[in-house]
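For reference, the chain that follows is the form predicted alone, supplied as structure tokens.
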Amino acid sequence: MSMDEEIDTEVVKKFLYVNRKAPYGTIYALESLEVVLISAAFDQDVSLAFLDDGVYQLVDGQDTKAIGMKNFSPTYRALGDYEITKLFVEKESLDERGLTEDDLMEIMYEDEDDDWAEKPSIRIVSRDEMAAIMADQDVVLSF
């Protein structure tokens, strides 16, 4: 190896941020989103999981005027700009709340490996698939 060659010592870890709380009424959902954006700046493999009441964070058409809080849900649409393109939503959590994929925001990203084709970031997965996704991570943080 010549002195001009660089040794790539960067270690990329898989981070999964698990969102289980409704978007408003607690600070958890907003805090999770802020931590996700910070971690993306460190070039890690970041994905999000939405389970239980956390699925409400992705519901389309949120209106927070009546509760006097800022609606931060549009920020999810910007995650692709930070190379965060894996948003896993547990199907059983949707079903238990009377929701379907059609109730969720459309969140897309541009795939640079596929001629910048727009692709959906949200992936509906079963409870068993979610368990396998969690088991495959280096770091799992729950909010």
Given for the second form:
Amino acid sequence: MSMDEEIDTEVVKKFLYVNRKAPYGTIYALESLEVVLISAAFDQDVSLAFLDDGVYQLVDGQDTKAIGMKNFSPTYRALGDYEITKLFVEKESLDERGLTEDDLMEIMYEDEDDDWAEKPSIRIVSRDEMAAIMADQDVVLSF
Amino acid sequence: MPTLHTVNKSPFERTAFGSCLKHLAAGDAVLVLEDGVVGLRKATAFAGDLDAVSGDHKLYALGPDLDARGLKADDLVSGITVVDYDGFVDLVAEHDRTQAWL
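Instead of the form predicted alone shown above, give the structure for the form predicted in complex with the partner chain, please.
Let us now look at the entire complex, which starts with that chain.
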């Protein structure tokens, strides 16, 4: 078997990164993002889930100057370039925190299969839908 | 395609346990360990949440963590199966994936 064939037949697994912590107070959110970016090199089917305080990671207008920490929120907008285009955000978690989809960053990707049309990466899902997404994975990594 | 969910935080300190219970799919099981086991004591403010899912889902607790916290099987809400470390390994092997609620 040639190298190309080996690559073609490689098993693609579904990986879900579950984000449940607000950014900056702990290192979880940044570590998750780092691991997600590393995972992009392995050609797997990657999705991100944002629920509980994890939804704060995607809130627009983050400004960390006064706390002396790197504002890593713009990096979420780069995920599309790494073909990570499924960012599932739980509706109930937004509601519980007085947030709506309008409070979140606009994160777009270009769909290769649809003439590079610009599409939103963030998909608002219900708690039931989130449970179904979790159940559909090969590997779940929690942060 | 059932999932084994593990919870290692007290429901009185963190939201992980409660959130886990709200995201169970059909056939999923929950293994409670470390500080999570304090959420298994009967008559706590959290017991109703456990009762609501225990009919549809298997609930397991790690025995050594119960012992370490002075919790006896009689102290727990009904329907908890106590497992040892070998049982923990078996549960991971029997399920399609493990999701750790941190």
